[in-house]
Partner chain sequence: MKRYLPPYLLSGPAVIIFVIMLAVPMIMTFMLSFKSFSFYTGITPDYGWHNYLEVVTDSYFHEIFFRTYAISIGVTLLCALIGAPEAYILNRMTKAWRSMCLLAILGPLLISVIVRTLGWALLIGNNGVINDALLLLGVIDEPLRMMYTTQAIVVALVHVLVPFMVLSVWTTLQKLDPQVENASMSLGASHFTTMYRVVLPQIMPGILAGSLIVFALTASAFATPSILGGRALKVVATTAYDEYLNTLNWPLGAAIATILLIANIVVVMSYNKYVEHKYAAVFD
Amino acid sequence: MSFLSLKNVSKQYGDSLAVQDFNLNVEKGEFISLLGPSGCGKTTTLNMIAGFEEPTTGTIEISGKDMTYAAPNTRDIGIVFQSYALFPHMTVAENVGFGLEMRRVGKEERRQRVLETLELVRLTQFADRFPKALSGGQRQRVALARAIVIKPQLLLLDEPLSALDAKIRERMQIELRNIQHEVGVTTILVTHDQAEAMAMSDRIAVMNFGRMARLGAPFEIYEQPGDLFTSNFLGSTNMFDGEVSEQAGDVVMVNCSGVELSVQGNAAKGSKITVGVRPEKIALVEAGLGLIDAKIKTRIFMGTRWAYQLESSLGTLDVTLQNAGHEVAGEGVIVGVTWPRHAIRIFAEG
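Now supply the structure block for this chain alone, in the form predicted alone.
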């Protein structure tokens, strides 16, 4: 039996369905991200898990108990909001200990648990400071400490890192994941940041128009997204429309703008399909030695990688090459373009 189970959960506001027939089973200690664009229903789903919103239909079970209509304070959850919601008139230690005080935990036990939690989030030396004297990353850790000090059975994170700048956000992703591992608490993260979801999650639930578009481990759904929406939302993909000219076993030949591409998969001869390959799967070789030739239109150096835009008979191609420490082909050069057969995939509409 799963620790957290959402069964056919829907939420309707007037004529609008924010969440539709949503099903999700989460195991104890698992880290799940609800990932999707604004308005896809991920925050509404989190609010229903928290008890802030009641489902229109469906059930929510936590640890085997039906909690669909239970009050938030009976669900044993910790929550970290995007705004952190710290009390400005309280010190860091007082903020962290507030939930324990509301639960009437004894003063000495409360002090000990606050100190242990501040040590866990590396804020021991800031215990007597007020929130205004902290950086954004430090405030985020205070909010996290306040949520986990009560030892909740479920931790809910509502875009907690979105207010941080890029470098601090990347560092906090690692810290947050490490803390979650150490505490072992079941965690649900809401985010619109694909890199954040892939870096932190055991599994990702990709949402679109209130429905589950894809559920799986980060590597699995990145490499095998299944539909156009998931592929494009989890990263850039070069898409080509074509017609199947031949099928042999699990390989089809697809004519895309006059170029015959070999693709693993199944599709009927004569059917019109969309195939795609991610920019980092493409390699540049000498002209005439690849699948097609292309002209480099734009080359941008991004530190760890080179970003290219090419003009080809397949249309515009985006290509990403890792920085190997030497100069690469420049703008205006004709190059060959190639990729492994397994890197190009057939996509369904999503």
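Numbering follows the first chain given and starts at 1. For clarity, every value in this text was computed on a predicted model and none was experimentally measured. Here, rigid core means the biggest group of C-alpha atoms that superpose within 1.5 Å across both forms. First, how it differs from the form predicted together with the partner chain.
- Positional change of Asn73 between the two forms stays under 2 Å at the C-alpha, relative to the superposed core.
- Relative to the superposed rigid core, the position of the CA of His181 differs between the two forms by less than 2 Å.
- Relative to the superposed rigid core, Gln224 undergoes a CA displacement smaller than 2 Å between the two forms.
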Contents of the next structure:
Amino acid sequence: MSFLSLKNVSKQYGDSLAVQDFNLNVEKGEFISLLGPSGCGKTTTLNMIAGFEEPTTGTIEISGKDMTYAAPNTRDIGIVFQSYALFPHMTVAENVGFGLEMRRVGKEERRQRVLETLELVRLTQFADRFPKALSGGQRQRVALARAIVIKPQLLLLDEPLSALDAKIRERMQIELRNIQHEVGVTTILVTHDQAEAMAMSDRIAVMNFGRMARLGAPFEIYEQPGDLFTSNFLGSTNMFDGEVSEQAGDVVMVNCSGVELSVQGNAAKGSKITVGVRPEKIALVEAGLGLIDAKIKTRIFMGTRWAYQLESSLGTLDVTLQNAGHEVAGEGVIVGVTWPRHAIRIFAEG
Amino acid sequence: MKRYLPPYLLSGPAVIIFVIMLAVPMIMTFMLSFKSFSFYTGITPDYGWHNYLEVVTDSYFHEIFFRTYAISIGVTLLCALIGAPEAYILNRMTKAWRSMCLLAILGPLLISVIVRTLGWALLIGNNGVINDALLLLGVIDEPLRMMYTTQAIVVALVHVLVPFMVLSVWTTLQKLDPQVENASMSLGASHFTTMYRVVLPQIMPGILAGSLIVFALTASAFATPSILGGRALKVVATTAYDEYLNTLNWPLGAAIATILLIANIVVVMSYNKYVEHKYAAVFD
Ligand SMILES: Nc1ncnc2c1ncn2[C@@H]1O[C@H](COP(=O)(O)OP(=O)(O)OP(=O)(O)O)[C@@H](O)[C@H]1O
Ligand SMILES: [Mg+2]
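Show the other one: the form predicted together with the partner chain, since we just had the form predicted alone.
First the chain shown before, then all remaining chains and molecules of the complex.
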């Protein structure tokens, strides 16, 4: 039995469906991300789990108990809000201690646990400050401390890092992951940043228009996204439309704009399909030695890698190469383009 | 040097109006309060503290000042008790309902104070609507005396002044992160605890600011106490008026007005200082 399960959960606002037929089972101790574009229903899903909103249909079970309509203050859930929602009239220590106070934890134990948690998020020296006098990253850690000090069964994080700049965000991601490991609390993170979701989660639930598009481990769904939306949302993809010209075993030949590509997978001969290959899977070789030749249109240096745009008979190709420390082919050069057969995937048929 | 000039020039017209309309009459009132008066000679310019001494020592005036501030405190408390929840509910309403209710709340401000107070007189007079209705229903045998009571003054003042409290609290509510209440609930707090521990402290600055306005306006209120309180229940403002126009003792009236002004300034300033001091660390 899963720790948390959402069964056929839908939420309707007026005549628009914010969440549709959502099913998700979360195991104890798991770190799950809800990933999707703005307005796809992530916050709504989280609010229903937290009890701030009631589902229109469907049930939410926690530890096997139906909690669909339970009040938020009976669910034992720690939440870090996107806006942090700290209590501005309380000091950091009072903020963190509030949940313990509500649980009638004795004064001495409360002080002890607040101190321990502040140590965990490395805010001990700020205990007596008001939230107003903290930086964004510090506020975020107070919000986190306030949520985990009560040792909740479930931790919900609604885009907790979106307000931070890239560098702090990366550091906070690692910190958050470490703290989650240390405390071992089941966690659901809402984000629209695919890199964040992949960096932190055991599993990712990709959402689109209120529906679950794909659920799986980060590597798995990145490599086998299943549909075009997921593929594009998790990373850029070079896509070619074509027609299956031949099928043999689990390999099909696809004719894309006159180029014959061999692809692993199944598709009926004559059917129209889309195939896609990720930029980092493509290798550049000498002209004439690859699958096709292409002309380098732009080359951008990004530090750890090079980003290319190539002009080929398949259309524009995005390619990224690791920066290995030596100069690479520049703009205007004709190069060969190749990729391993298993790197190219079949999407929507027809 | 030149760039300092434009601000002065620009604020010049306002300053001139301010000086003519406010500063000059006030200074003249202040001067007047030191002059003397007798029935036979009228106002004479022998300056002294005697008017102030009279107010400070005469128990007749003590009672009036005490009544004024008792009413002010009562009205302020009632306005806070009614206005703060009102603002909170208003803030949670849907837009359409909110505009309607806001209109109802701000309504009293759109009606002349005299008309509004006479309306109260029609309602609570011995032959007023309420007494007539109660007599008709047989609830009472003789009319309740509601006119010329402190309660009548308080109720009518609360009616007029509660919008100031609502607006003041509402402004602070707008700055309140709605998620903060959810945060409190998710940490295990009940609705009541959330209200008391999380919402109330955050809207306190609004309540305190509103209280200041209500208190100052009540302490210097004239029309309502004079119509609903009559001759028997004098407050400071009506007393000053009577000294000017009935007794014709302008210097004494001026002294009373000056004391009221200074007392109000002292209350408002020290209150402000207290509030600022208390919340400086918490809110921007
Ligand atoms: N209270 C509401 N009333 C009406 N519609 C709502 C309400 N709350 C959300 N919606 C709608 O439901 C949909 C999902 O909203 P939700 O806030 O869950 O999106 P989200 O995935 O969290 O987006 P973001 O990444 O921008 O935060 C949106 O189309 C939104 O307009
Ligand atoms: Mg959201």
